[in-house]
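One chain comes next, on its own, written as structure tokens: the form predicted alone.
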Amino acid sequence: MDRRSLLKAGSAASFAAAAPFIVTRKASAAEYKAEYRLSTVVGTAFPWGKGADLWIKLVKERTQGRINIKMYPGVSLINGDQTREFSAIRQGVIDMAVGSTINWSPQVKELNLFSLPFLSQDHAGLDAITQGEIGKQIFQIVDKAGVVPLAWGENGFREVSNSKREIRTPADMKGLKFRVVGSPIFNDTFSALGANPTQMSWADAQPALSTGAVEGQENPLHVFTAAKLHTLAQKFVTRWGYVADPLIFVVNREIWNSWTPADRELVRQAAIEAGKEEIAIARKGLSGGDMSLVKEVESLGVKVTELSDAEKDAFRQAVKPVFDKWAKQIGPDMVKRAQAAVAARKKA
């Protein structure tokens, strides 16, 4: 073989050796979408949306633009149906989400734990559940259901408001029409208190409050202010802290597996960081001796009622049958361990 032939053969061999690496790099790049769809119920006027937005920015920065995410508030990817969100993530209609444990509880029954009336009681009690062994177990359950959980967030404790009267006792709830989320435990809870619960999406709730089709609702106070519920005839707020609403940062399983291990870790750490910041935002003005959010609501001409422990206990007794019924469905052992975790936080 002459020199020219040797050179040609060498070049061909070099290209053949390099070719697999070239193909592999292109295939790997092709697995990443140009844009990932992230679902939330609300936008950046709310702590929930702020947390999602922070996650998006951290991921883009830390992956150097390899993972670009767009937020779709109002659960717009599924026509505003909050209770379908978890199924849509699992099916790949939604790539990522910061979602409510309440909205996902129809598909993952254990998430109803957080909707057991008067279980977590306060921020310390909620942290005792989410940041402990129960929180780890719930993440395992969510993962087994087909969605990858990364971090906790928080929508906050849900306080009750209405257009008719101050609520201090279960008797004050009698006959009032309340918008509740689409989870059966909320129907049971409000029915046990003598109220008339009506399930509807948040998008439908606002005009219903405005027209008087429903007279009350329950949501964290930061939702009350951001959504300007005082302009929707909500004149009375009772702080009873009957349930908390943790959020979970998640990714669709196939999307998660399409990323490199290094990028997965970057996304996970960004979610954890965004979750911690979002929780701090959600609790601002409602913890650590800072009650400025309560004062802000009062400044809107709204009567804010603080219940004593004895008054809360009257509500607790009224909904005990609901608690016991749902504890059986969620899992008695999990509920008992959650109760023990909440009780232990007072001794710490």
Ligand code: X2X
Given for the second form:
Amino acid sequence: MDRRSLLKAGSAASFAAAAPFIVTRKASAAEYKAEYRLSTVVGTAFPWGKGADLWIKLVKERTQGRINIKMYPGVSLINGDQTREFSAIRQGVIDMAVGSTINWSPQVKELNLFSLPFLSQDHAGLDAITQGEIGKQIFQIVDKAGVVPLAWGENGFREVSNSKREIRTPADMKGLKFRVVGSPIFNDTFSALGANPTQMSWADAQPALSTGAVEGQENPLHVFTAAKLHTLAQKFVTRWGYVADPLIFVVNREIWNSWTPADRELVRQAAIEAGKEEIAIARKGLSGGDMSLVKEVESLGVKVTELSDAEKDAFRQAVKPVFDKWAKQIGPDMVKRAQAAVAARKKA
Ligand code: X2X
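Rather than the form predicted alone that you just supplied, could I have the structure of the form predicted together with the named molecule?
The next block holds the full complex; its first chain is the one shown before.
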């Protein structure tokens, strides 16, 4: 019975009985959108897109279809401009996202923490940051910046590749033209190493590698294989593990507030589960004695170079001024606590 026929019915008793029903409907299903738009940079061929897809499926199943989400890879809701993604979520152009901390750093400067070169070089160190007090603090900062954070995921350790030569020392980087991502810290890092960085989107990176406009890039090995970077002249990879970008599962605040508390909880739990699964996928073949992903990259005809601790240290020293400069902008206290968390984790 709709409101008009209720009023026509004219019976006070039947109206009173039906009124709570009307109120409940208004607070729940009536305000839900037919489809929620979820942004990612890469699709389901990549761990990142797989994680987003899993979140979408879990939410659909557990809300019995009340919350129906569609993925828009390639940051297509904002024409591929990944550094604008955070603002677009805040403004409601994007309803939900699984996004990289790098791409959101221009709006949330503390997220540059993860782009500090050689802050943490292993998964345990990264976990010590995201899964502890600093992770909570970062979520508060993201929340304050206007977007609701729900769970962590992972793009992965970003390894450097190029078409020209093996990279073992900072001197090997000299003059090489690299495509770098989002935040200006990457320009600083690559400049400090004597390379020639150009910032561009992921969409622009692939044609630029293909034509040789740039000679190298940095991305996790899962991105390397899924995007077939060996077909874009990338013949040398160095596993230097200088930076890993975590992903964050988020919802636009108005959308979040439009859902019932019970549905919010379902969406949050689904994000946490999808995030855990996504991290496992992102680390597959790169941990626990299973290095099959490295072998896969080698099987593509790519030379994969491993660095000794001393060799890594030469890179660390070369970029120390960049680390120190950015630590000030991020917040020296947070950076110190992150370093302490990494150190404590290693001793354990
Ligand atoms: O643009 C990239 O390199 C990518 C896909 O890794 C990110 O979005 C950070």
